[in-house]
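Next up: a single chain in structure tokens, the form predicted on its own.
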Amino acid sequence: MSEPKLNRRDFLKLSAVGVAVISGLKVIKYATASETEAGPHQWVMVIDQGKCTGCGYCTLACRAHNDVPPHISWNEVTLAGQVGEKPVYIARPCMQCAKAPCVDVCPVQASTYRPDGIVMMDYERCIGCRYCEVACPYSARSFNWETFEGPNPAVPEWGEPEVPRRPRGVVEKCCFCYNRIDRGLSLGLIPGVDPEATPACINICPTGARVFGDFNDPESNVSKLLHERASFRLREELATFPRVYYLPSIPEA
């Protein structure tokens, strides 16, 4: 009889189970944010609730550029209430937390910090345990239950895919369109200023409700906005320190 063969993902799954048993089901911790050397850029997104109309263009552009299945949203927009007579929306990408619970709980280091603050996913490492999905306090992660085959309904109207599709059995999420940022910087472009170097959801917004830039640059658009306007971050009491800020809607006088 031939011996059964294990592929890489099966091996990682068995290894993770073995480690969990040995450690008494305790989670292994890898490099924390404080152990990741900060780079010269720290990318931040600012969302102006006073300008957001809930159109959902950001969701569709994200779905097209990142080739996201139609049943998954890396960028969700939901009605949060109203200020005066005006509806107010919460647009929610991944928060790119400086102290991300998803990174802390991952047993195989598939979720990691980049020096520029972006929380990355390594889909080759991911074993589909979904610990990160449960740990995320913002519901910003989605499990890929099925292989995404066939055409993407958001393409080409809302953009063209720029990254490979994720395999079945992994957790996927927004990564601030890091591929556009990296390519733009290599060409001398400025993320948040030059569209080719800026996340797709920023470029598509018809009202300018989303702004992107370098928090380390005092002259960047995000730094100026956060200096001039009051802002808040979601669930700040959890001390996750999100890199997505919201400018609250202000009722008209």
Contents of the next structure:
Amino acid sequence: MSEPKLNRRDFLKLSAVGVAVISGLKVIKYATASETEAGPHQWVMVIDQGKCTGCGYCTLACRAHNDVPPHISWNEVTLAGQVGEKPVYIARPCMQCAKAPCVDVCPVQASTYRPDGIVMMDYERCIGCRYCEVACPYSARSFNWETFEGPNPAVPEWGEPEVPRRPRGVVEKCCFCYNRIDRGLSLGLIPGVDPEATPACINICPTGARVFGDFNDPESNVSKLLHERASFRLREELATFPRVYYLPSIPEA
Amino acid sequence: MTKFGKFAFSLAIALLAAGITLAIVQAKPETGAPVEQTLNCGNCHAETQEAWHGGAHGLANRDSLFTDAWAEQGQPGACLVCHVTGYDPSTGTWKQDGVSCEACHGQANVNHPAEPMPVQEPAELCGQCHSDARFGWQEWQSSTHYQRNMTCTICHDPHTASLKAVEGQGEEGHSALCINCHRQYSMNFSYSVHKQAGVNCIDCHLRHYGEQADRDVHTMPDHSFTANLDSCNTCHASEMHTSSDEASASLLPIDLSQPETTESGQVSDQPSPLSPYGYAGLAGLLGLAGGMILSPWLDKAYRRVTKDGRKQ
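Would you mind giving the form predicted together with its partner chain, to go alongside the form predicted on its own above?
Below: every chain and molecule of the assembly, starting with the one above.
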């Protein structure tokens, strides 16, 4: 007897099962979102547009503390429009998306999630392909075309650098001053409450428009604010789940 | 010995003690040098130290504005409480020249690079030296800036002790800093006659007294940021009633003295140094007390001496 041949019907059946299994696995992987386990803290930033005067101190303090070159802003403030007579600004740090397109597209996993939700950049690993810069819907990433040399004009007036300068040929972005958060936590301080443990842009804000804290802590300032006030996030329709919330400017009665 | 005699006697001793103390204290002006100047903050914070060194805080006891005025007044120690760091009135020495790192950041923390040395409560800290009306503190407390929890360091760079520089919004000088936040008002202001005449924000809202060198030492611009009749009168005096004119004053009920909220405990808890007269007064009191107690014995001894003298 000849060996049973794989006929066309069996082949199609097997193919169908194979495709189903592979796509099923993909769906499961996608549904579990970030591969990193969520840690006890989930840092979020709340920016009150009603209080923001667009002074740009946050941008300057960020430049100094993170040694960002003058032509790059990790935190950019732009005029968005007017509510009544009042100009309204959007201050835009990195949104630290829970489902960040930049992390998805990075071919070398230089962008990763931290357990506390911060989207980290590994500048050693980055190959400068700039996929992430294109993928980011918030234009929060900037490419280093040249080595940043010489003094930083924002130093020392707006603060002192706390992280090393990035080399030429990598993409850089805001990281919620993770170094301040980590140092603060190790000293028993509370990020968002103790200035030493809080991002530089929050501390410098003259009007208190920026608030930082732990989303998991119901007693934190951010949790209370988000509970009491209506808020929105930028480009929510893209399902990136940003960790930066905005409190809209309310027209004066 | 009569009561009066006793009192007169002790008074004489008191005067003697006070006089001697005063003579000693006055004869020794504060020429002491800093005891310890070993802060090495500049090893890591070179840029900050450089900025500080050339600013008013760094120059606090080196600037000729200070040294001349200080020498003129006989180099009193009281000035040094604010003009140097860690001044010890009992020895007349201090730890560092000028308003040093330690003055605001506190004593160097042994774990420093690992543990930050932030400045706690910057507003109250500045107020320890920039304290009363003469130093601008009282007016500052009545300002809306203060009442909305703004701190000195929002406009002033504490290291250079000068105003912060922001990119000018088409404005020159200090107006750029104001307009950086008060954009709404600046929009209308651009079209005003004031603007066309070259008047800027601080000409009315932060009445200042000419150039730094022309100013009396210690006078500060009015930090209430409130324009009042005086600011108008600076230019429009001939067109207006004078500020002493009660009729016009009652028409414009401007009250600068009443802040919305006044926090208690603004008074500095730093000890104010004793002047030489303080020491002399204390010595005088001690002498008076000593004289009262010792007068019977001293009287007896005196009589014995004079009697012996007469016998010889």
